[in-house]
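Next up is one chain by itself, shown in structure tokens, the form predicted on its own.
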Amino acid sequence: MSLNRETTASLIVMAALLSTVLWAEATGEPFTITLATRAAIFALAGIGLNLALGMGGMVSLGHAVFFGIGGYAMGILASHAQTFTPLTTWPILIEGTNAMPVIWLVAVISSALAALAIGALTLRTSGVYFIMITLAFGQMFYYFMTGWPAYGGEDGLSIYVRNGFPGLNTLDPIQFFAICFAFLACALWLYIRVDASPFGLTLSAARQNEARLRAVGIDPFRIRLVAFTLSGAVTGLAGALFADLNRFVSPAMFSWQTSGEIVIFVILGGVGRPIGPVVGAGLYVLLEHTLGDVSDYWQIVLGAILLAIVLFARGGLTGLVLGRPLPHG
């Protein structure tokens, strides 16, 4: 089976990211590896949003909820392991842990359940109402965590030792990058498979013509809810990895700025393009690193680039190179 241009572009961009990290390891540049890891995690969050936005047309300004839930799943479990205190003793004993696989599982399940509950409410609306309600949920979680002193309140929560993965030294930058890169590759594969599947085609149909979908006996609400739940789960995993990278969580992970940044990753790279969030997150981290040292107002340049893309390159940077997306099938 021949590779289409979207898959080929995805392989090229992922190979470029991996090559950059291998070069940094060979030349003794661990900070570059950390930047690449940050970009990979942001890209993973962007792919999560792209499952809802790119395929289903669900413009969510509340995906920071799932990013933050994933982060606090890591922070809460690791903090209890750090202090040797259980989360709860009744009705069953639940202890903290610093095992990454357990933390990831909790983060994904918690984020998916939150997305299921939020989606069940918000997906009954559309347009600006959907946007504002998802934004409201993000702010609700933000203020809730700000006022929860048990886990740091507005000061956040520090974890002194990075969590562990069997057989790896997660404090080694390239080994932690390998974990994040593997998840990014899996998420990218998942997006491509879902996009080409009957479910993806149905979700796209729900975005384009809801009435026709109902006419053939398919409920668009259920299709969107499944996609929104999957989207939240992937974004929650990114949040857990981001918290582990920084060894710190704070209510800022729930803020509307975080939701906006995730949207920016998708728009910069290209909405609905599989590799779009990876390109967008990479550009964002690059601008943040190179221009952030020059001026505190580096976002002005980012804003100008974003404006140019919205006005003249609706397909994002990926669309400029690849042109219009290929039809399904």
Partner chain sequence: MSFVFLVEQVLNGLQFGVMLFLMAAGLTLIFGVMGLINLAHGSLYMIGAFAAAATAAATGSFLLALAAALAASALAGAVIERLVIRQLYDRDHLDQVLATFALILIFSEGARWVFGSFPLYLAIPEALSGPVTLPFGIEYPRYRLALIGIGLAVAAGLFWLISSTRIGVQIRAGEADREMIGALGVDIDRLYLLVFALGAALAGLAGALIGAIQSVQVGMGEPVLILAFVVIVIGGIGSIRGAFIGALLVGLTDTLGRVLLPGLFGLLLDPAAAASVGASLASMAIYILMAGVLIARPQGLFGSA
The other form holds:
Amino acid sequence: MSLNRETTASLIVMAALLSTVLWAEATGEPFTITLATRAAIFALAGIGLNLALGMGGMVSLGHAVFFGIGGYAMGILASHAQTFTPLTTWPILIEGTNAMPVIWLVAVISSALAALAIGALTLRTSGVYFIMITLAFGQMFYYFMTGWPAYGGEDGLSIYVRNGFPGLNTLDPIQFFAICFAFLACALWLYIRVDASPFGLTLSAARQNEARLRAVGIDPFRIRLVAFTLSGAVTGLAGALFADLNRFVSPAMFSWQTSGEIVIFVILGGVGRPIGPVVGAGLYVLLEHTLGDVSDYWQIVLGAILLAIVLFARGGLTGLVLGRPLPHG
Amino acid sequence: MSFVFLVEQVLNGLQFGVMLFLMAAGLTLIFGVMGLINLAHGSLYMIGAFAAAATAAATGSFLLALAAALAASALAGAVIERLVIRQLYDRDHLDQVLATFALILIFSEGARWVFGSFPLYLAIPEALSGPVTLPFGIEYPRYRLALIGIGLAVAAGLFWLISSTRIGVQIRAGEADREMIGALGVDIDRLYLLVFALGAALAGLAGALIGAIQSVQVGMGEPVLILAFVVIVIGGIGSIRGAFIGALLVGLTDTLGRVLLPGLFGLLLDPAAAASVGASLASMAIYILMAGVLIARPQGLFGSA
Amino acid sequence: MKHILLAAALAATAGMAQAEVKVGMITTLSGGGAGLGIDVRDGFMLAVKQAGRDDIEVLIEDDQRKPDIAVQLADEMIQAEDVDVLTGIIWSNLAMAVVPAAVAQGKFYLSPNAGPSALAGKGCHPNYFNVAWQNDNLHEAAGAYANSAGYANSFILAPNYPAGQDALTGYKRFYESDLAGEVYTKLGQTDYAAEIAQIRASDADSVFFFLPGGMGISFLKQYADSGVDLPLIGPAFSFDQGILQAVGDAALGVVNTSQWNKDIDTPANAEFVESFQAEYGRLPSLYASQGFDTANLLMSAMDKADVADADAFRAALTDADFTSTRGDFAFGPNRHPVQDIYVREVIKEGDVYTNRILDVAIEDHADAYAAECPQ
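Alright, leaving the form predicted on its own aside, put up the form predicted in complex with its partner chain.
Starting with the chain above, the whole complex follows.
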């Protein structure tokens, strides 16, 4: 019953996003499409985090690492393709590429590997330790990318032309949106499927009552590690798309503010709801875009809104509409 | 690399460490007693520095500036405890992270609104300016020596407060069992307010003291906040002793890493490349230290699992 | 989107006026570093206001110093607002994110501050004009000054990021003697005790540093207090009007290089300094002068050509037929300035810390990348 309601809500929100874009296309507002694409990509990153945070109770303040790795997968491959220099000639020749499918694959695999390694270290801890350690890992990557001159350091990498996808003109805003929207829909479907699967149930059990899980002979560490890896991979994919949206990557993608924003998407919309991050990211992009007109000091207003949501609208916006889901944490 | 040079760098690491301790002590106390993770601790540091700069500009007195920093940050701490933080004690860490993140946005932009976008001026007092000559002919800034002294004195004061006073007993009881102290008739509301204001005042003091040798500007608190997190993760969350040892470890690792690593790479690479690679690695050194500690002891050096 | 419609009142009646030029300004107006963006904006808008024209419309947006926000704003200005000219970006990394795509879409970009080497050499573009300097320029001038001051053993330091690496490279390109040490610090670092101890332990006779913004404030305060009294040289970025007041006495007498100062003795500059002070109640910084020059360059081109005719407009911009606050101004073949760079010294005038010109460091200085720019 509750799943049905969640699924219905997801369909309604996705339909609303899609019709906004179609309306913008019809009325010749390409920038609205760009904003919607941004929201869709943020939502994808948020769904990635939600796999760890909502389902598994892992409050990661370091998901910018995976977002950034995804971004640099795109940046590094495309910059080599742009300058026609191979990545490496030894032991085998690896060339750059500007084919999106290859870039996505590399982004997903490399961010999953990073999540596996970071998870193996950080998941030994829990609670507030976990928050701080993931934050510190984010800083470590941030400083590394800032100081590493090979790929632009703090300046980042500019890719002059958006990468290609067979049969599509990716520079056309609506066609690129279609790609991002398709991924978002897949991720949403994946989230709902995982949530209902035996794996998802075990993960929730690890969150709610670890001792009971151990009693039946399941190691919560391994369950969490798998979820964290999956979570990193989805966020990494979002990073690659974000880099292609901007045609640019920089260490700012690794910054702790980025991690904070991804957490905000999830909480704003509603933790542990499939559609929560989509609602949260949509609202965040909308606020970011409109509040700037109100005042130079618009971040005060943003802060006040966030505060109000935490204090008075527990469960985020989705929670306001649908009521509270299972308690988290 | 001479002995004198090394001693000077150790002093620098020590000075950096004790200032980090002032930040980390408040964070770790607040977490230990109330179970609250406070991202806005860096904002309190900033408030201390801004209050000190404004007061020093108006009165010309550094002591008044320090007093103002303590008062302003303790007051700001008390106000947010009453208005916001109090609602968060029963919430999970996630809500605490988001709410205190929102406070950062409000405080940072609020400071810019009030004080403008340019950095403020805050100088070290005349009596403490310039270098002194220490044994072995080490020349060292007087003010930094004073910082080490103040930091150690505050640390000693905190240890005394916690081990030998009534408040200290309540704090320790609160860390051990939060429900229990209520049952013992301790006014929890007051205790929490006190601990939060104390932590805030320590952060404000650090901000004012450091502000005199650094740039007093919006956003100055967040880098220090993250370092303070690293400190308490290494030391063990909730442990003042752990925060002290962790702060010194981080201070020394960071300072000596910056000095020694480029030299080490200089043996292998040309000077410009060694400087760059060494600096990259040095900026990661404390995070590597943290990862190392966690692999050995996931609950930190002095934490109870 | 915040519209500043200067033309609004007049345009309604002036149906016959020249084609209107729409300018999109993306600059940093919030968070750390907002001071630079505010100066550029204020300088730019002062020039527009003084010209009293009815054919220019300026849209101003805050990039928060975040590359992705800057890209998003550029997309908005190009896709939704259809601007003709973009300008305003302060930081090199943001410029690298925005400029290549913007000029590739046929827009003009006039840089009032950032001048990354990648856009000056192989990556130069006919629609990209830099009205400030190529990033290396002020550092090269510092190197040239070090030679003329007779320094033979410099200790050099900068943050570990591309602009920092460019700074030390730029200094070494002109500086001819030995190096006592070369140190990269962490970006955003606020404590320099360890580096100052290294300087003390070295046998340097001078120190060159590039530490923009808050980093420079921290370094100067700590250096002055350390008892090390070797002469300092730096580019103007640590000595602009906004920063100096926060450094105070610690900066007095320090030598720095700049393409502009308020005492450049031309009528145009004197009038700029006076009117800026009258308008905003503070002394202009070099960033303000760059914003002012950028607006005047743009309006000089508007007088000569229609922005719709890209080739003519480009030629008009290339002529640089405007009166710069820094005296002579011309573009080199890669559309970066060829200009004099001065040596300044920090002084105190009443209660205000500011600079005065000591000498010219390099005359008619062009950048090192011009030859790589394909014509």
